[in-house]
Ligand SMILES: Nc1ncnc2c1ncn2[C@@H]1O[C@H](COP(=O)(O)OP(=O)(O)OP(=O)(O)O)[C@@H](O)[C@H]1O
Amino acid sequence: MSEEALVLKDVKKVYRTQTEEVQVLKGINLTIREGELAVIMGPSGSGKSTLLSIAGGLDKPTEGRVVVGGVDITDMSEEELAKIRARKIGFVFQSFNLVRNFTALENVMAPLIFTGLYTWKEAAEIASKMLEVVGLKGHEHKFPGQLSGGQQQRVAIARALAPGPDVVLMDEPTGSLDVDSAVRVLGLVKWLNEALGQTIVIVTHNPELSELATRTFYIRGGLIYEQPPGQILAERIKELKGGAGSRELKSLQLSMLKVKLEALERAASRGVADPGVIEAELKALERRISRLEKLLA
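Let me have that sequence as a structure, single chain, the form predicted alone.
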């Protein structure tokens, strides 16, 4: 049985003002296992963005616990959370959030450098390979303003995936894209989940995204419900998964994960991070490497 990538236990969130108290989340219990692609749907004001912020350590629950990749992040300081977010959680936002005066390569390198685990050379190597994985080889030195909306979102996805996170959280990832670009990005997201085993959680109001999901949830009134599975992949996504380039990209991913393994082992030997956190990360990383090695055998 696969391990748990993300667990929310009895999570509640209350916002208080001088005159009122608003309970946005009313006891969320959610477990996402490694390799799943979960879609959480809900209308505006349902609490889905608050749920995503808490799952990603950007906000703290009023009550309950949040566990990412086997590490309880609930009571961590902001400094500790920043390091955990850099290594264990990837974010993809509707508005891309790319640094405008950074090239595509530099945008993808940024979270790797921030972790403090990688040398500049290692970060550049991983970033270059990750841009190749998302289909942007040859665009490494272009700035965001020189890329289309769909290409910018693929840079954002590469940036989120580059540190080898336990889970990637996506907030309306196609909301700013035209229909054609949205289809391409969603095909890429599903392929990354299926071919590379990346755990992904998408928050959206678009019911069509449920067709991508291994599991679909619906949030309303601060409570979450699991929905029946949607339809299977479109033929194009199946072709991507089994295509000739699939093995090459698996090999690319494997090489990137091995660089991260070396960096984590180096950090552990230097004592620059919490031993419990490093141990949990090493175990999760070793499982992912083992799965990829079996797929390539």
The other form holds:
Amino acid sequence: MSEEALVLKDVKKVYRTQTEEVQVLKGINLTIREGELAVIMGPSGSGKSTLLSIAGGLDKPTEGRVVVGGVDITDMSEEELAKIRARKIGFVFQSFNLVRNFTALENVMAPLIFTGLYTWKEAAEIASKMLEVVGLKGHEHKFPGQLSGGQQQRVAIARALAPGPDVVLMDEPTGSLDVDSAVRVLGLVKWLNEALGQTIVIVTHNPELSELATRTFYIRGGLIYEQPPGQILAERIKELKGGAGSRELKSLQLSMLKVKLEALERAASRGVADPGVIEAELKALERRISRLEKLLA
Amino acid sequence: MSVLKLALKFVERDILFKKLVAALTILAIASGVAAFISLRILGIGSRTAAMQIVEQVLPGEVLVYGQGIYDVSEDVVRDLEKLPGVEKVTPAILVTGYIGRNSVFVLGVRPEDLKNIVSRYVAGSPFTGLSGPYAIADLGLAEKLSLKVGDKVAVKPPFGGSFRQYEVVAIAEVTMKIEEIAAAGGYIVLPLREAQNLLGRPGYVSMAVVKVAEGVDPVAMKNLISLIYPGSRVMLREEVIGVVFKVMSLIESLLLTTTMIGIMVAVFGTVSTITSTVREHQREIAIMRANGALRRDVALIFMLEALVYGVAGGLLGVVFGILGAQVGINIVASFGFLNPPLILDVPSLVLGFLMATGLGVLSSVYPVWRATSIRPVEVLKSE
Ligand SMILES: Nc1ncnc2c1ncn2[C@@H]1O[C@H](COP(=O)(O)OP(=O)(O)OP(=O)(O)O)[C@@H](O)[C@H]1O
Ligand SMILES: [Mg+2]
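Having gone through the form predicted alone, I am curious about the other one (the form predicted in complex with the named molecule); can you provide its structure?
The complete assembly is shown below, putting the previous chain first.
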């Protein structure tokens, strides 16, 4: 199974200011498949954040099409995009990722709540499991100000993953961390990709991150180039580990997925969301659950 | 509604994080509401008091005056009594006079009408004859001139140098405060004949108060009396009350202007608080939008915050308003004319509360619009 998690088709982006017109992206073609960890590198100002914002439905391309998890989001309205972001896309930014007025747990719950599919209790359950997955058990009720930079990034990662998105987009996720915390966070990212099969796209100007990647890209002059594979992966990652053991993680994940399944089935029976969308998500969930059950058996 | 709960958490922390600003905002709203409520309560109390006084004091629905100050003949009183539909006619004299250098109201009534103007005897007992050198002093006057029962007072009419002496037989609370509502000075109540003699106008009174029989229209009675006595001035009790109320509403409208200023301050305070909250959380709003929050989810948060300020300000305003009204009532009562009751007029309280919540939410419209206009792509900026 290698479905396409994210597809950019000939995406162009022109920024117009009063004085000039900057063409930042000049025709980006990119396909990220399920389970990949793609790192996109490029110098400052090359358009990495621009690319990410378009891929995540935060901004519109001037030309071209964007498909996330099989859904073409190019022509969607702002509100439709918000709903898509809640369910299908996770974001991790460089810093100040969290809402200061929410605890770690509530930060992770927020996107789940915004989907409108989960009750408070369900969202809290999923979120606390997700925090356990990223190794922050016991920190649920702390506010962002009471967490270290690295811990904050872990919360952000938990938040991005909680709704089970098709793709998680990260913009310099370790850009403001010290080396040690950065290594730990990157270890977590790699591990989540491998253990959960979570599709992740990281943009960065730090070439070291390419060592994590299953695929590496360069962006330059508004165009994207793939670097041929063949490099040693992840050897310098010292701590390829989250907060739980591999078997433990799988059972955690299984219980999370079951909560989601329940919520989705309820949503489907009540007709809260578009039945087509729910149908597809239900199928995907059931597939993941049966796979996990087989692994655990 | 989990979104509501999430929004409530946000608001709760926000208010706790900036205690002082939140407290000041609530206080601003509360003071506006309190001004409104206390003035309403005071106004209603004063009107009620005034109405009670006028109704108590005027033992009839129609008042008949002469052209001058006291030229209604007692014959007229008798004639009026014979008119069909008239139940009772009360003649009275009400003029200003002097005791020493102090101006006083001289009130002449028949002993049987005393019950209509005296609400309570503090000391002594009333006179019983139509004449005789006896007087009842108003409580305020007695205090001012330190009069006691048994004292002799010399009362001068408004003109001329003559005076007469009367013995104070009682100290009482006098409620005859019709037209001279705002005038200073106390009352000295004399038997009707004595008052006529003092003024040198035997057989004349300054007004006759006509009580109509049951089922008779006071307006018809007024018209009838005007027809028979074209030279007289005839007023309905309601018109007297109307005059009192007109003065009161003038005062009230001046005070309401003050209230409006208070409310504008409240609105301004709320707008600026919510605006600065939105600015403070600009990045977090963008983050939440990136995480799938709809515009209405963002709107909910900041409207809720405004609503909390409005509700808290409204409740506090109601309490302050009632306290303020009590203070106002004490001040008015200390002038000695009116003793307004504290009427907790529920519509006013509810209106004040709703005004606070409504204004709170209304004040948030512009900042909320700003908040919902923050584009999610802004999370990528200003890092
Ligand atoms: N809203 C905008 N209006 C005009 N120009 C913009 C806008 N946003 C970005 N740009 C320009 O587009 C180019 C690419 O910006 P972008 O933020 O995507 O770069 P980046 O690769 O993420 O850089 P960095 O590594 O510094 O984060 C820059 O030259 C920038 O000035
Ligand atoms: Mg960038």
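Definition used throughout: the rigid core is the maximal C-alpha set that superposes within 1.5 Å between two forms. This is a predicted model, so every value here is computed, not measured. Numbering follows the first chain given and starts at 1.
Once you line up the core between these two forms, the Cα of residue 288 ends up 2 Å or more from where it was. The rigid-core alignment places the CA of residue 10 less than 2 Å apart between these two forms.
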